[in-house]
Each structure stands twice: as structure tokens, then as C-alpha cells.
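Next up is one chain by itself, shown in C-alpha cells, the form predicted alone.
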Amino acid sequence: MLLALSSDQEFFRGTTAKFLEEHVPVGVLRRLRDDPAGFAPDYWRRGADLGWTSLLVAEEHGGGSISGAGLVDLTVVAHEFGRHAAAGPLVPTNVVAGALSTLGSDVHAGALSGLLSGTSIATWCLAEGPPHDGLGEVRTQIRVDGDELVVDGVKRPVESAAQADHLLVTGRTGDDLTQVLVPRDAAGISITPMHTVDLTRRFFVVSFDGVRVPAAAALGEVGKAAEDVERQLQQALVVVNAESVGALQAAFDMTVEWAFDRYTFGRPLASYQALKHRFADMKAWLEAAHAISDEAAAAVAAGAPDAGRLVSVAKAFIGSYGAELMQDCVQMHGGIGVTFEHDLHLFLRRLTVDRALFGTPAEHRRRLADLIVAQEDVA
């Protein structure tokens, strides 16, 4: 999270943290394990009242930012979500809200209003299953048929699909991409739950079999959505990275406290030189994760030319070194670190899922290599 928050951002952070501590403490998170949605509708509505869903939405559409960079402000919320392993579809709802604000027409106004008020949620259907599960690979088809658009394909994983009122579907039209907002209850849609290690987030397989919607449901121009999809992907990565760093910070702080409280052979664990070296490595990884996450967020918010490169660097670094840091936290806790009763697993679960969403570290390293090759070809 940002090293220096403005007074308004700090108030926003504190308000969010207090709300999460009151409404989704660890005891509640454990009970939500068996909840079909993973969160309560009233909880999400109250979070929307705090501004969780409005930061990527323009002021003329009912949104607004705190600092003038809504995406950066959203990372403050995401960090607290990670630090509390909090429930709720923060990433997909904000990505869809931002897309509706930027690209939507009067047809989409009602959907955006519901997202801002928290009375409805939306999710983004981007990724697809094997063998077409690589980052950026899209095989779902969206074709024009008169004054309608027809959607065929399968998307997975889709967060909160069964609870969403609207599905933003990214599909292929010819050689380019198209995006369309589809009601969840449209004819031809089937939703199947998936298993996940996260206690409160729910993911689904969504199948589209000849789903028809009016042509006006498209966001932006049909067959010309590649740049829009790239922008949304960068925004999603920024939020996921910030959440991951929040989870890492919580796990690290918990482990430091444990190392000073836990005595062995008459000495606290923290006094052993070998563990001091491990803590030094963990602290270096954590501070670097904060820094690259913030740098990428600022670049994407400003639309900088190197935003795509930075956000992939951040995802690759946080996914790789974050996993190492989290495993060290588990090991330093000893046997208690792998029990369900201890809180550490909440953050391990959150990081594990975030690490896989919107591209694995390996996929983002490959993406970086492709960017470098492309730049050399231009030169």
C-alpha cells in the first residue's frame, strides 16, 4: 500500500478496515465457508455505501475518486481486503462498473446504478478453461445476427457468477474482440460451481449456448474491443496485486509477533540468527512487493505507455516471491501453521487464489518476453 496516504485516503482506509473488522472477523469468515455466496447481500450494500464500487466510475455517472486517481484509491480498499481476507466480489464488480462508465450507453445505466448502490453485482467473464486457458486466449464467439448478438462458449473461472445480476462477456468477433453485457438469467446460460481453496470467494463455470441479446447490449464497438479488454485486465491486475500484498502483510506481521512470543530453549524464536536472516529476506520481498504494486497502480491509473509491462512485472514478482514468503510464515509457525484453527491459512488461501487469477507468474513472464520482442522488432 502507498507509503504516504493523504488524510482523505487514510480516513477511507481506516473506515474500510473498521467495517471489515466488525462485519467479517475471522470467526465470521470461517462460518461463511459453507455459505453459497460467501458474503451477505447487506454486507455488500453497506460496503458500496462506503464507496467500494464507485472509484472507477466517472462523477457524471455517480462515481468519483478521493485523490483524483480512482484506481489508486481502490488499491487502498483492496489492500484491506487482503489484510482481512475479506469477502465480496471487489475485483469483478469494479472492473465491470468502470467498463460501464467508460463504454456504456443509456441501455446500461440501470445496471451501473445497481452496482453503485450495491443492490446488484456484476462479474467479468474473461478466462476460459483448458486447453484455451492461457492468459489472453479467447475462444468464445460473439457474432452479429441482425439486430442481435449471439454468444457461444464457456468461461471459467468466473467469480460470483451465480450471485451476479449481469455478466460482462468478452468474446471473439472475427479477428478482434467484442464485449457484451448479458443478464445472468438469459436463456442459454448454465452456471456450474467450482471448488476453491478460498473460504469466501466463489467461482463458477459459465456456459453460453446460443445466448441472444440486443445489439445495444454491446460495450463499445463490436469487433473493436481489444484495447478496452487490455485496460480492464490491467485494472484487475492492479487490484489483485494490492489485495495479495495486503494478505502478505497480514501473514508477515502475524509471524513476527509469533516469533517474539514463542520461546524455545529459553529464548524467543526471533533471537535465532538463522531465523533473523529468513526474516530479512521476507521483509525485503514484502517491501519490494509494496513498491512494484504501487508503481504499477500509478502507471495504469495514468495510462502510462509502460503500464502493461509494469503490471505484469508486479504480478510475476508478487506471485513468485509472495508464495515463498507465505510458505516461510507457515514453516516458522511450525505445526500450528497448517491447522484450520489458526488464522494464518486464511491469508495463504487468499494469496493462492490471487496468484492464479488473471494469469500466473509464468504467464506474465512470458507476456513480458513478448513485449520485449515486440519492442525490438519495432526498433
Second form
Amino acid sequence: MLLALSSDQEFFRGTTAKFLEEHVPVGVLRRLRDDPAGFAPDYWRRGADLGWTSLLVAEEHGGGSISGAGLVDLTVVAHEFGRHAAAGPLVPTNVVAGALSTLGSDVHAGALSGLLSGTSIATWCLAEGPPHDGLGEVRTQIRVDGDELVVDGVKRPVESAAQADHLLVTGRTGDDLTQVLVPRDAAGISITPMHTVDLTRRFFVVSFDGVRVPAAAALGEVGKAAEDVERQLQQALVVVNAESVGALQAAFDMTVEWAFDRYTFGRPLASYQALKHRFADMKAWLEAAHAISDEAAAAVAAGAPDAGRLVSVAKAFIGSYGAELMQDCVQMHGGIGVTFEHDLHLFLRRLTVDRALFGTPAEHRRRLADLIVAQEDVA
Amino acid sequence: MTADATEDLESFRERARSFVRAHLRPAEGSSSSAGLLRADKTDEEELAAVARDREVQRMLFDAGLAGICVPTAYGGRGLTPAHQHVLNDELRDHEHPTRLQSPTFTPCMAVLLEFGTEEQKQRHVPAILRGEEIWMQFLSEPGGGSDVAGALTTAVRDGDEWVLNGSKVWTTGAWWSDWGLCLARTNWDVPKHRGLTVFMLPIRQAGIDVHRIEMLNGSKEFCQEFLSDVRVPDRDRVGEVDQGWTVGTRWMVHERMAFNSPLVTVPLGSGHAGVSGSSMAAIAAAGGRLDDPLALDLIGEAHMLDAVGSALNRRIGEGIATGTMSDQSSAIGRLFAGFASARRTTIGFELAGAAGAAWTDDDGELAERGNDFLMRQVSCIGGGTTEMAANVVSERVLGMPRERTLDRDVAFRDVPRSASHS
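Having seen the form predicted alone, could you give me the form predicted together with the partner chain?
Then the entire complex follows, led off by the chain already shown.
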């Protein structure tokens, strides 16, 4: 979370935080566990009214930022989502809205306005299943057939696919990447729910079996989507990272409070040096997570040359050290920390999902190594 | 130079750039990694490097590029941390006076600026900025380690002078340095924090014997000083008598700020905090391991730690400067830098393979990694151990209960001390 928010950003943050506290308090999140969608359409529509889906959209398309860097403003929302383990498809909807605004034509205008008003949602079909589930691996085919595009392949995990009205599919045309916006109810699409650890996020396997859309449904030019996909990936990572840091902050605050309140052998946990030192490490990792998340967000928002590097650094760090921090929070709580009754798991769940999506820490370390080796020309 | 007060960043950058391009040499391949002080220079080479550092500092001073954030009244430029950052940016890949940054500019000059008398500041700060005075911290003692307030070095008043006796240790390069900032005990009859006073003293004088300590990797840059009846005029006292811990507390904050201090010049991308991720790729390349996924994972990890450490330092620096974080938050950066640097050293050693155990002069980047590993814990010890930093973070930042101590509210002379040290 940014150290210093502008007064407009602070107002925006406060509004979202208050809304989340009102509409998705922990009691509601627990009930949503059994809800097939994981969120109510009206909740999402009202969130969109607060600006949750407009920050990556250009002003002339009905969007706009607060600070001039919409992605940075979006991290303010994402942080609050993490802090409240909030429901709703924040990452995919924003990525698709941003892509539609940047790349879309008139045929996409209706979809974009639905996302902006929150009356519809969209999701991004990027990753595929094992053994081709590596970061950046795409096997789904998007073939040109006359004035149509034909999609064949299987995507997973796809967030909120069953709830989405539009699917942004990243696929391959020959050796090159192509993106196309497909209506969820198009013929040839089948959607199967997956198991997951998050209480309110829903993931699906989406199969495309000869799904046909008009050529105009393509986002950008056929076979030239590589840079767009990379930008979308960076944006998704920025949002996921900010959300993870929010979840870490909530879990850490909760655990520090616990350490003061919980007494053993006549002393609060917070008085034991063995535990104090672990809290010091956790605090260092937490502040570091904030720092690198914000730095990467600013770089991606500005389209800086080192944006891809920084966002991988952030994902690798938050995924690895953040996960250790979170598990330490569980450890500090003892047995209660692994019960459904306590609230800590809401944040553990969110972090666990975020860690695994859009590239694991190991995959991002590999991306970093490849960047550095190429940059340094040591090979 | 009142124009400095309004010098905008653009014109400052232009000025810095033209100076750097016209006068400075490219940076030498950084061989001193992670504060490990590799033993890669003869004494003559080391002295030549010190002389060059002084010369470059003087050139920076003459060009109006020294003491960017130091008030103009003391020879500085009275500019902002943003200007310092621009200078750091323009110095990328160029030489800079590495040996003058820490401890001379911070904590020593920082302490002088905060606690020195007008006369002391006039006498020393401009001289420091001209590269004429290199300062050391006479802080740690053989019997003390991290418990610096437990100083045993004694100062006894004798008219207008003080007479100092004792020993200080872990001064890096004291054998070629000029001045020491010294914490000494002036009162044994009060609790430890209330009987300390800070002095400044020239290092090259009859009463000070500088002994060079050989470290595990052969480096002899760390020193120990023995003070025998060193006479210090009272005008060289910094702060009030017996109030040395008021100075000491801020001293420690300035020390932990280290490379994050706006008083310090450090070229961006120079990986001052340790072995850089980039050099990890060079080690892997030297060992022919660039197609080994495990090696690539380690290269990525090392780079991650570097980049996160830099981002963390910037966040803490900004937080402290704007008051959104307490001064004590500098311990967070110190803690992180400690374990991150230790981990990077391990990675370098790992990437070296068997060359970590035995190497030849032709092994290039693979060489010396075993010695680096021997010295790995220096990053968690020097400048106050990570355990001390963890105490500060948990107690001062998170507000957890203080550790029980047996030296509070007791006259210092009655405090139990280690058996083997006097």
C-alpha cells in the first residue's frame, strides 16, 4: 500500500473499505462459501459504481483514473480487497476492461460499457492445464476461417467463467498469439467448476470446441497479441500483488493483536523474545512486500522499461516470503489458526490462491534469471 | 551561492551529468561484496584507493556536488534528497568515493550536524565535504559487542581536558583514517545510559595504537584501537556531559540509515548492499551453469532480494523523511539487509560449485566464493546484529514488551560484566 495517498485516493480507499465492511463482512464471506457465484450481482454492480472497474479504461470510453495512473489507483482497491478477503472478480474484469479500452473496436463497445456499469462481468482465459500449465504456455488454437475465427482448446483455471458474460481468450495462430472476445454462451463452450481454497473466488475449466466468432471479435490484430498479453499479465500481477499485500497486512495486524492479548505462563505472547524476533522478521517481509508491490505498480502503470522485471520480482517475493509470513501468522495463533471458526484463514486462503495464479514464485524467478542473463550478455 | 536554494532538478541533473562525464572514471568491477571487505588489495593499493577517494570527493566539492543535503552554512548545497537521488542516478557505473560514505558522512557527519556546536560544525563539516577528514566510529568495544551503551572506555576530566583510556574495535580502515567519534564513560556511579559522553579525537596521535585485525578471508581492514591517556580538549566534546546516550540513540539511527541516508552518495545500480544479482549470473556463466534450471532459480532469487531490498530502503527512507514511519523503522531495513545479504552470499557460494572449496587465479568470478561464505555472517553482525535490530523492530516499532535487563537503575560499576574482558 502506498505510503502516502493523495486526498482523492484516500477518499476512494475509504469509500471502498466502508462498502466492503458493510457488504462483505466475515459473516457474509462465510455464507458465500456455498454460493455458486461467490458474490451477488447487485454487490458487484454497486462496486462498479464506486469505480472498481473503470480505472484501466480510458476517459473517452467512460473510464478514468484518480491520480493519472489508473493501475496505481486500482492497487488501492486491490489492497482493500485483500484486507477484507473481499468477493468479486476484480482481477479478470479489470484486465479485460483495460484490454477492451486499449484494443477494442466498436463491436466491443457494448461489452465494455457493461463492465463499467457492473451489469456484466468478463474474465480472462489465459492459463492452461498440466502439463502445459507453465507461465506463458499457450496451446489453444485460434484459427482464421474466412471471416470467422475458430477457437479450440482448454483453459484453466478461469476465474468466474460461469458468471462471466464475456471471455477474453488468449490463443495461438500458428506460432503467434491472438486474442478474441467470445460470448460465454457461444456454441461449443463448456464450463466445469473446479475445487478451490478461496471461500468466494470461483474457478472453472473452460473448453472451446470449434467455437466460432466473427473476425471482428479479435482484440488487436490476429497473430500480433504478444505485447498485449504481456501488458495484461503485468496488470494482473500488479492487482494480485496488491491484493496479497492487503491480505498479509490484515493477517499480520490480527496476529500482532493476538500476541498482546494471548497469555501463556502468565505472560503475553508478545513478551517472549523467540516470538518477538519472528514478528520482527514478519514485519520486515511485510514492509518489503508493500515496497516492491508499489514500486512494480508504478513501473507497470508508467510502461517503464523495467516494469516486467519489477513485477516479477514482486510476485516472486510476495509469493514466497509473503506465504511464509502468512504461515507464521498461523503458527503464532496455534491450533485456533487452522480452524474454520477463526477468521485468519480468510486471508490465508486469498494469499494461497494469489500465490499460485499468474506464475508461481519459481516461475517468476526463472523469468528474472532469463531477463538478467540476456541483459548482462553473460552467456 | 543562494541560487542553490532554487536549483531545479533538471538543471542540477545537467550539471551533475557534465561533471561526471568530464571527470570521473568508470567504476571498477566491484570486488568488495556484501561488506565482506575482500582481501584483494595490497596496502599500497588500498592507500592509493583512499587517496583517489579523497581526490574525487574534492572534485565533487569543487563542482558543487558534495554535501547535497548539507546546509550551505557548512559547505553543503542545502538541496533535497531528490537532488541527491539525481546525483546517484548520474553516477551510475562511475567511480565515487566509497570509503567516505559510511561511516564518515553518516553516522559521523550526521551526528555532528545534529549535536555539534557551531564551532565544531564550521571546523569539521566543510573539511569532511572536501575529502580532508575521514571519520571512524569509536563505538563498539571488545567487551561489548551490540551492547554499545555498556562502553567501558573511560573519560576522566582534567581541567579543560578529558583523559581517555580503553579500547574500541571494528573500525573499518582506521589505519588510514583521520578522526574518531568516540563514546566514552564519564560516570560509573549512575545507570549505564546516564554516564556516557561523546568526544571527537584525531586518530593519528601518540596515545592511540591502531591494530589491524585479520579476518577469516585475510582482510586487514577492520581495526582495534587502544587508547592510553589520550587527552581531548573539552571543546571537542559532542553534546552534554553524561548525556552521551541522547547522542548515541540518534547516532544509531543514522548508522542504520546507512546507504539510505540523504547524506550518502551511492551510484544507482552499484549493488552496495551486497553481491548483486547480476554478478550471480556472471558466476553461473563462469561455471558453465546457465542452462541449469537450479542455477537460474538462484540467479532469480538473488536478484529478487536485491531489488526488494532497494525498494524497502526507499520506502523506509521516504517514510522516515515524511514522518509516516518512526526513526526506529530504520531497523527494519537493517534486518532485511542482513538476512538478504547472507542469503546472496550463500547463493554465490552455491553457484561456484567445487570452486567454492578450491580455485585458481584463472577462475574469475568463481574465485573467492569460499572466502565470502566464511565471512557470510558479517552482514548480520556488523553495524549492530540482526538480533539487536529484531529487538528494535519488535519493541520500538511494534511496541512489544522490552526484554528484561539487569543493568537498568543500577550504578554501572555494579553491573555484572563478562569474565574474560577488562
